[in-house]
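This document starts with one chain, in the form predicted on its own, laid out as structure tokens.
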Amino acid sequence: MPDYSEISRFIALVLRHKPQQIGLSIDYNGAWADVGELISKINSHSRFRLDMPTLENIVATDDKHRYSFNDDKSKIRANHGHSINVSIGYVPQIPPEILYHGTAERFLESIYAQGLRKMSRLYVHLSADVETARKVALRHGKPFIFKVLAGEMSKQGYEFYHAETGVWLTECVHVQFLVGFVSLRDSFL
């Protein structure tokens, strides 16, 4: 089987910062781009080749769950992690008592004066489970992983949405939402 995974991170690019590197046009509503426009831009101002079994293979095979398409696919988008202006039309949902948030060492100093901020993104992405975030974090360097108190967060007038692809997204998290964290050395289960 072809290894997309280049090919896959352009088009998490070009989807979700910088449409405009290839002249591809995203609907704010949704932040759906059109399948034949991305492909057809794709092959004219990169160089990858792409084609319509291989963009389903790459949606259908990726493990990060990045892209949907619509009912017929005709329009693609990525599922979250945007650092351009769109609305995904999320609802806003009750989230799980306790969520996750892996990350590496190097931000903890950053974090406990901040909390977990959005930075170029549009929402801080959170993991219902300790396995997520530790993959999360271990992308970013030494790992290291936060409880966070979403239950209490929700309760005080925090939005949380759910992706279909797992992942919970809100604004901001404070730090006095930020207890039980922990380094992965250590047992906290």
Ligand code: HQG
Second form
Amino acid sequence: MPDYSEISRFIALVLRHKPQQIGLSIDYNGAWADVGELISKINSHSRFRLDMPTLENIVATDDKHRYSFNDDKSKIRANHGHSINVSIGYVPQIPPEILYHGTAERFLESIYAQGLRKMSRLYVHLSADVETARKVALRHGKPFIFKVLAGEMSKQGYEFYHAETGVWLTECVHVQFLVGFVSLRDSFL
Ligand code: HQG
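What would you give as the form predicted in complex with the named molecule, now that the form predicted on its own is on the page?
Shown next: the complete complex, the earlier chain at its head.
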């Protein structure tokens, strides 16, 4: 199978962060972009070449199920990770007692002072398993994993959303709900 990772990353960039880079419109309601417009604007405003079969392949085979089509495949959206202001319409769900967040050691001082903040995205991203958190952490540097007392947060009224990708989302995590879990040294990875 051809390697679509570069074009897939570009599609994530325009659907989540920079639609203006190719002049794409994204509907605030649902975060949908028009598939025909996405294809034509990627072809005319980027170095990538895209057609419908390739896009269908990318959506179907993405390792994190990052994208969804609507029923008739006339629209597409990213399922999580946006920084542009969109409303996906996630329904609040009761989270597992414990969720995990992977980060880098260099952020710890700030996280212990401020809690987990959504930074440039619309939500803080959490996972139900340590392994996913570890992979997320490795993107940022020397990994560090937090346990998040999600059940306790939920009891206290904080809302959680479960994206189609399996990622758990919440607005912020205050320090009292964070338990430093493991400082994963390189030798353990
Ligand atoms: C950190 C990928 C300082 C936070 C992944 C993280 C994920 C703070 C970084 C998704 C902080 C933000 C999102 C504070 C949080 N002070 N640093 N108070 N609070 N941080 O990339 O969670 O492959 O925006 O720990 O799988 O790393 O793109 O968030 O290190 O689900 O589909 O600030 O991106 O998905 O980094 O990753 P990010 P993330 P995709």
